[in-house]
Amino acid sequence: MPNQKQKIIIANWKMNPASFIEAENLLKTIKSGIKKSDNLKIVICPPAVYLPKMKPNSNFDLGIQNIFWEDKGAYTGEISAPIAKKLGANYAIIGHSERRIYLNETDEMVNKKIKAALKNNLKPILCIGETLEEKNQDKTSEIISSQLKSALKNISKFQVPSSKFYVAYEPIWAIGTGETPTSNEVMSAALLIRKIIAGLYDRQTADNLSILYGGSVTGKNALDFLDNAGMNGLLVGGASLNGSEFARIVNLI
């Protein structure tokens, strides 16, 4: 069953902390607080400039918060997938709602970035989710379907094996707000995602897909999403900036 596979907990530090010394101290707190588990993968996604100084070990791996879709060229301020790999990243968050909202990132851009990640052996963490307005208009299923199908356009099932591709359901209205959907709502979203994947590819690909939940995850609600909603992991934002709280979430598994 999907919820019996190895769990993955991803820390998205966003544009934090303000210095590498603070980042190093945060990482030390996390590393000292977590218990090693063979059934768990931990991925830290710090600001890109900190990646070369952060050395992964058997307890955690590294990811980047965004990549550009071209491998090289005149794209001021962007970081390519090959550069991300050389910086030490093995995962890439793609399509986060903050980039969609603040930087007008489109589904087409997301699709290109996923292709670039897969081409360069970066494991994509595809973020999808609806706004509060869309939720209130009962458009959650429509948005999830549209974002997922657009993101996976012209990508074959052989490019999305369970160990190299992740989908994070992050309802936009829950990110950083303290508001969260019920476990039943999250489970419904996950079932829909698997149904769409089965339609695009096949049932086996859908069953093997790792689906994560993100949006105001804390030590108090994490287990509910993992156990009751059947999530294969979590994408943690604000709580990952508190080393003790993040370790608490990790140690629930």
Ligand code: PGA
Second form
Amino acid sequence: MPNQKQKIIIANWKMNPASFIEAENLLKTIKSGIKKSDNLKIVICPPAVYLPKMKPNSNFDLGIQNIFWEDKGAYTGEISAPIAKKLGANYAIIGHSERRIYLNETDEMVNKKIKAALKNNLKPILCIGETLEEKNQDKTSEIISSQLKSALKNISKFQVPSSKFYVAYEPIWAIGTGETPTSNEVMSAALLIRKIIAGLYDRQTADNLSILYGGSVTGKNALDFLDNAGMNGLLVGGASLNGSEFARIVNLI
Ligand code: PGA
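Taking the form predicted on its own as the starting point, write out the structure of the form predicted together with this ligand.
Next comes the full complex, and the chain you just saw is listed first.
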């Protein structure tokens, strides 16, 4: 069953910290704070320019916060999946709501980015979730469904085995706000995600999928999402910038 498998905790540092020295210190605090657990994978997603200096070890792996969908060419300012791989990333956050909001990233772009990641052996962490307005209009299921289906358009089940593809349910209203959904709401979202995956592919693919929760995760509420909502992992933003708080979350597993 999905709950039994290895948990994954992802740190999304976003556009922080301001210098590599600070990033190094943050990493040191995290490394010294975490106890080893075989049942756990930690993935740090720093600003891309810090990736080559981050030196992953058996305790943690590296991810990039975004990629472009073409492998190379005249795309000023973008980073391709092959470049991300060479920088040291093994995971790629794709479709984060901040990119959808501030950079007008569409479902179609998200789909192209997922394909580029899979083609280049980067494990996508697909972010989906509704706005507060959509939640208040009871549109959560509709949004989850349409974002997930669009993101996986023309992608076969063989391309998204459980070890290579992750879905993060991140309600936009919970990101960086201190507000969180109840464990029941998160569990319903995860059930819906599995149902959609079962419809697109099959039951086994749905059961094996790792689903993460993200949005104002802290050391205080992390267990609620992991144990009570049965999530397979967490995507941690703000709290991952505090090394001891992030270690506290990790050590709950
Ligand atoms: P937050 O961010 O933990 O600061 O809410 C989560 C995310 O954006 O992935």
